[in-house]
Structure formats: structure tokens, C-alpha cells
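One chain comes next, on its own, written as C-alpha cells: the form predicted alone.
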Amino acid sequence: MRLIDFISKRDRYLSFPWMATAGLQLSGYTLYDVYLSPQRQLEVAQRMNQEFNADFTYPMDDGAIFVETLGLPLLKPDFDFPSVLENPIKTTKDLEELQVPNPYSDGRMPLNLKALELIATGIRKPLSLSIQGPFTLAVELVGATDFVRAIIRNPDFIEKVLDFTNQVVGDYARATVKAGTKFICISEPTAVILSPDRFEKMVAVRLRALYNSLGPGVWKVLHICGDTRFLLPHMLECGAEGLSLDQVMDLSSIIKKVPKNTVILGNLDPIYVLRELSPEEVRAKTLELLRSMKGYSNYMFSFGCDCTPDTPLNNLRAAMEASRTRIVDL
């Protein structure tokens, strides 16, 4: 079954919200309390499912799993996601000193796979997972400024880095599918810096191969932050069944330009709306977004990006309750 078949012909729009750090508020655990315990991963996912009742389940987001396993130094807050402190890969020799991690033995990857197995069997909803894409991982390894310079000055080096990161992400993604993941969203926020031609050569070609390697039974989604109108034709050719779009995008105009079998996800503002407004205002903004999508069966409700760790839980509840409004009642 394709993603479009799963979400269409229903009396309401399905929802896939980005709000994993809300699980830390609900549980009182720190981020690594959860990361280091598959049982706590399951506990938090169950609590999130009870509180917000989304149409998919998902573990705590773990965008740093690749850079951490590869040994990059990280800043590790208790209640927010880790961030890279250094970008050490500057030459081909540096790259050759890295090894592609084995998802079943290296770093926290085996713990994550165990957590996915527990969640997939413990909650009767499709298990979704968001992972960092190969291009964004490559920029993390090299550093944004050096990466952009090397695109011009040392393209062979960039190709080698991208080949490496594609294997890192692909090996892990395939392992997560075996663990029970049904819905994979590859996040390539850094790809917004590329021209359409470079996006096709550096991102789209590799994503097509990666998505294809996951098999036909997995729902594949692509997320890129920012204004991606200029990349949209190439995003549609990446092999994804769905596109997750940032809050700056006007979905009511975008959805008219995509094939009816491509799912569009988005794009309630996680900052101005979810964090700053009252629950009543969040509900109104959610309904406004849903009404703008009325008539499009290939739409799925989501946020423009992950909500912040300090987002009020009552605002999230308001958004999720409003998202379950029947289409005929909008």
C-alpha cells in the first residue's frame, strides 16, 4: 500500500506532527535518559501516543546519531537535541580515517534499533522515523563554509564525502526498516543552499538510490527547511512519496502543482503559532490551515518543522485535537 492510499478516502486528514521533545516534558527524563534506554524510548512513545493520539508513532528524534557514532564532538543539552561542535573532515585523508558504522554494533545504533523493535510491536500504529539525510550529514562533517568552498575548488573530495555519507545513512535506514519502521522521513535542511542543478547532482541522485533500496513496503518522505519553491520540481523527482514543507511555504498554492499521488505534509508554524500563541489561537490557526487544504486528498497535517522543547503542551494538545476535525465540518 502506498502512502497516498493509506491517507486518502477518510473523513478527516491524518496527522504526523514533529514534536518529539514534548516527550521529555511529559516524562521528566533528560534526552540521554531516553536515548540510552530502549525501554524508556517505548515508555515515552506510549505516553506521546496517549497524550496526542497522532496517526503514526515515532521514537525520540535522533538527528545526531550519525555524527555521534562517527566520533564528532557534540554539545549535549538535557532537554534539546545535540549539536556538532567541530567539523573535522577537511581532506580525503581525514575521510579515509572514518569507517562506515555497523548499525548492529556501533555506538548507540543497536540501542536505537532495539527501541524501534519495541515501539513497532508495542503500539499498533505505523512506526515513523526521521533521519538526517546524506547531504546534511556531509555538511556536518566538513563544515558549511569549507563544504561550499570545496564544491568549487575540490569537487572530487565532495563526491567522496557524499558517497560515504550516503552509505552511512543508507545502511542505518535499511536496518531501521528491518526493525519495524514503516514511514521514513529523510531530512535535508542544508540542501536549501543549493541551486536546482547542484541539488539534482548532489542530493536527488543519491536520494533516489537510497529510497529505492528501502523496498516498496516503506513510505518515503523528504523534508527540506525554508523556501523550497525553486527546488520543488527536483524534490518531486527524488523518489519520495511525500514532501514535508516548511511553514514559510504557501501550501494552498504548492499542492496545486504536485501530482495527486504525492502527499504534501505541513506546515503549522512551530515558533510563532505553537510556541507563542494561546491554545485557542493555535486551534484557530490549525483549522485555518486545514480549511485551506479542503478538497485535496493528498494532504496530511503536520508542523513546518520540529517544535521547540519549551512549546506549551496545551498548545500541542489544541493543535492535535483540531487536526482531527472531520473534513465536512471544516
Contents of the next structure:
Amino acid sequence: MRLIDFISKRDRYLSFPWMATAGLQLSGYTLYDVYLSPQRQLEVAQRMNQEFNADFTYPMDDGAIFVETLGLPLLKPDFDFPSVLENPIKTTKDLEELQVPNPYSDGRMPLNLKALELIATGIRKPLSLSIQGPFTLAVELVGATDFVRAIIRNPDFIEKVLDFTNQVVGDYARATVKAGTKFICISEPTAVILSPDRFEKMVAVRLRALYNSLGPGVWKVLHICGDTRFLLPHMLECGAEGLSLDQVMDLSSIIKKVPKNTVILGNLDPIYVLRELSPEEVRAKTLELLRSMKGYSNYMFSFGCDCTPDTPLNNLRAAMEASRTRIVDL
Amino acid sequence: MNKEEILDTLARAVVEMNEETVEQMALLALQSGIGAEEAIEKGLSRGMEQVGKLYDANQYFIPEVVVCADTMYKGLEILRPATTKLQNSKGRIVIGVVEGDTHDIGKNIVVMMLESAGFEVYDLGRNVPPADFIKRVREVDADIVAMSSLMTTTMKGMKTVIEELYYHYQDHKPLVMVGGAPVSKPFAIQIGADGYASNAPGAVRIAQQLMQQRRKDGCD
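Next up, the form predicted in complex with the partner chain. The previous block was the form predicted alone.
Entire complex below, previous chain first.
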């Protein structure tokens, strides 16, 4: 069954919210308390399911799994996502010293796979997973400024880095599918810096192959932050069944332009709505978004990006409750 | 080549990312008696202005902007030591990525564009604690503090820096401009920033406007 078949012909819009860090507020665990224990991953996913009753289940977001396994130094706040402190891959020789991690034995990858298995079997909802894409990982390895320089000055090096990161992400993604992932969202936030031509050559070509390698039984989604209107035609052609779009995008105009079998996910503002407004205002904004999507069966409710760990839980409850409003009642 | 041809070629070489030509033209400018200051302003900086326009028009993207700026720096390396007077700074700017955030490409590009526009830029790098901003502002008597954040989870750190600036300087604080992918104009206003830009050429325009405002307020 395709993603479009799963979400359409229902009396309400399904929801894929990006709010796994709310689980830290609910549980009191730090991020690494959860990352390092598959049992806690399950416990948090169950708490999230009870609290918010989304249409998918999910583990804690883990955008750092690749850079951490590859040994990059990280800034690790207790209640926020890790960030890369150094970007050490500057030459082909540096790259050759890196090994493609084995998802079944290296770093935290086996723990994540175990967590996915536990969640997939422990909660009877499709298991969703968001992972960093090969382009964004490549930028993390090299450092953004050096990376964009090399795009023009040393394109052969960039190709090698991208081939490497494609292997890293692909191996892990395929292992997560075997562990029970049904819905995989690949995030390529950094791709927004590219021209459409370069996006096609550097991102879309590899994503097509990667999505294809995951097999037909997995729902494939692409997320890119920011204003991606100029990339949209290429995003539609990169093998994803769904596009998750940022809050800066005007979804009501975008959805008119995409094929009916492409699912559009988005895009409640995680900052200015979810974090800043009152529950009643969040509810109103959610309903406003859903109403603007009326008539489009290829729409799925989601946030424009990951919500912050300090987002008020009552706001998340308000958004999720409102998202379950039947389409006829909107 | 006459003076105009040299300056035009210098500007064009920046736009075309031709480091060799920039170096040749910078040397030729000096040999021909063109002042280093004039070669910087009417050659290199003019080239970067054109780059900004191409970026605004979606003809150049971030890779081109960075490599054009690198090309400009090649020319500056030759011309700066030859400046005969202290360059007339357009303003002193302390810039950094706020604490908790290590994404610095946007900030790096803004630094390059500000420098090319004649600002004196003090780059604190990334993951900068509020106290470091305050310390540097005091050391260099900054006119403007520029902050960026690429993460929704760290952008609130900008507000902390502004509050600290108010605490230390009250109404005489440097003006503040902010930017970064998740940052918006309403957010900038909400946290008390004086300016917001969504991209690097915009940041230069905002910095120029803020300096005008500062001069009008008699803070220069």
C-alpha cells in the first residue's frame, strides 16, 4: 500500500508530528538517557502515544547518529539535540580514514535498531523514523563553508564525500527498515543552499537510488527546511512519496501544484505557534491550517520542523486534539 | 589598461571567481598609481555588490557567493598593506552564532559581505556565550552586534544577549541585528532587535541602515 492510499479516504487528516523531544518533558530523562536504552525508547514512545495519540509511533529524533558514530566531536546538551563542534574531513585522505559504520555493531546504531524493533512490536501503529540525509551529513563532515567552496573548487572531492555519506545513510536506513520502520523521512535541511541544477546532481540523484533501495513496502518522505519553492520541481522527482515542508511555505498554494499522489506534510509553525501561543490559539491555528487543506486528500498534518524541547505540552495536546477534527466538521 | 579598465576588470574578476586575474589587477592597480583604497572600493567591493545582486536574483547561490568572497580576499591581501591611510570604517560589528548552535555558514557569508562593504568585523565564531558578546562589544566599542542561529532550539539565546546589552548599556547599547533560517522579522521585533535580514546582501543593507540611524542618534 502506498502512503497516499494509507492516508486518503478517511474522515480526518492523519498526523505526523515532529515532537519526540516532548517525551523528555514527560519522562524527565535526558536525551542520552533515552538514546542509550532501547527500553526507555519504548517507554517514552508509549508515553507519547498515550498523551498525544498520533497516527504514527516514533523513537526519539536522532539527527546525530551518523556524525557521532563517525567520531565527530559533539556538543551534547541534556535536553536538546547534539551539534557538531568540528568538521574534520577536509581532504580525500581524511575521508579515506573513515569507515562506513556497520549498523549492527558500531556506536549506538545497534541500540537504535533494537529500540525500533521494540517500538514496532510494542505499539500497534506504523513506525516512523526521521534521519539525516546524505547531503546534510556530507556538509557536517566537511563544514558548511569549506563544503560550498569545494563544490566549485574541488568537485571531485565533494563527489567522493557524497558517495561515502550515501553509503553510510543507506546502510543504516536499510537496517532500520528491517527493524520495523514503515515510514522514513529523510531530512536534507542543508540542501536549500543549492541551485536547482546542483540539487538535481548532488542530492536528487542519490536520494532516488537510496529510496529505491529501501523497497516498495516503506513510505518515503523528504523534508527540507526553509523556502524551497525554487527546488520543488526537483523535490517532486527525487523518489519520495511525500514532501514535508517548512512553516515558511504557503501550503495552500503549494498543494495545488503537486500531483495528487504526492503527499504534502506540514506545516504548523513550531516556534511562533507551538511554543509561543496559548493552547486555544494553537487550536485555532491548527484548525485554520486544516481548513486551508480541505478538498485535498493528499494532505497530512505535521509541524513545519521539529518542535523545541521546551514547547508547552498543553500546546502540543491542543494541536493534536484539533488535528483529529473530522473533515466535515472543519 | 587605463584606470577604469583596471577597476572594471577587478570587479568582474570577483564576480567571475577568477583569483589569478584579481591578483594581477590588484598589482597593476598599485603599479599604475591607483590608490589601494580606491581599488578596494571601486574594484573589489563593487564586484561583491554585483555578487549580492546576482544572489538576490537567484542567479548565484551560496557556493558562488563564498567563492566570490574568497576571490575578493585574494585582492585584499595585496591591496590592504598598501593603504596609505586608515581605511574609513563603515562601522564596527561584533558577530557570532549564539550559544548552543554550531551552524555558521550563514554567519560566515555575512562576515564576508560586511567586510567587502567596508565594515570592521569582529567574528566570535559559533556557539558563543552571551558574556563573550558583551566582552567583545566593550573591547572594540562596537556599533552593531549581529547574531545568527540556525536552530529553532537556540534562537531564543539572541534575546538573552539583547537583555544583557540593555543591562550593561541601557539606552546606549549597540544596535542589534539578527538572522538565520528560523528567525523572522516578527521574532526580531519581539526580542527587541533593531534589524533583521533574511540573507547576506540584506544583512549589509540593514547594517548600513543601522549605522545611519546611529549617526542620526549622535552615537558615532
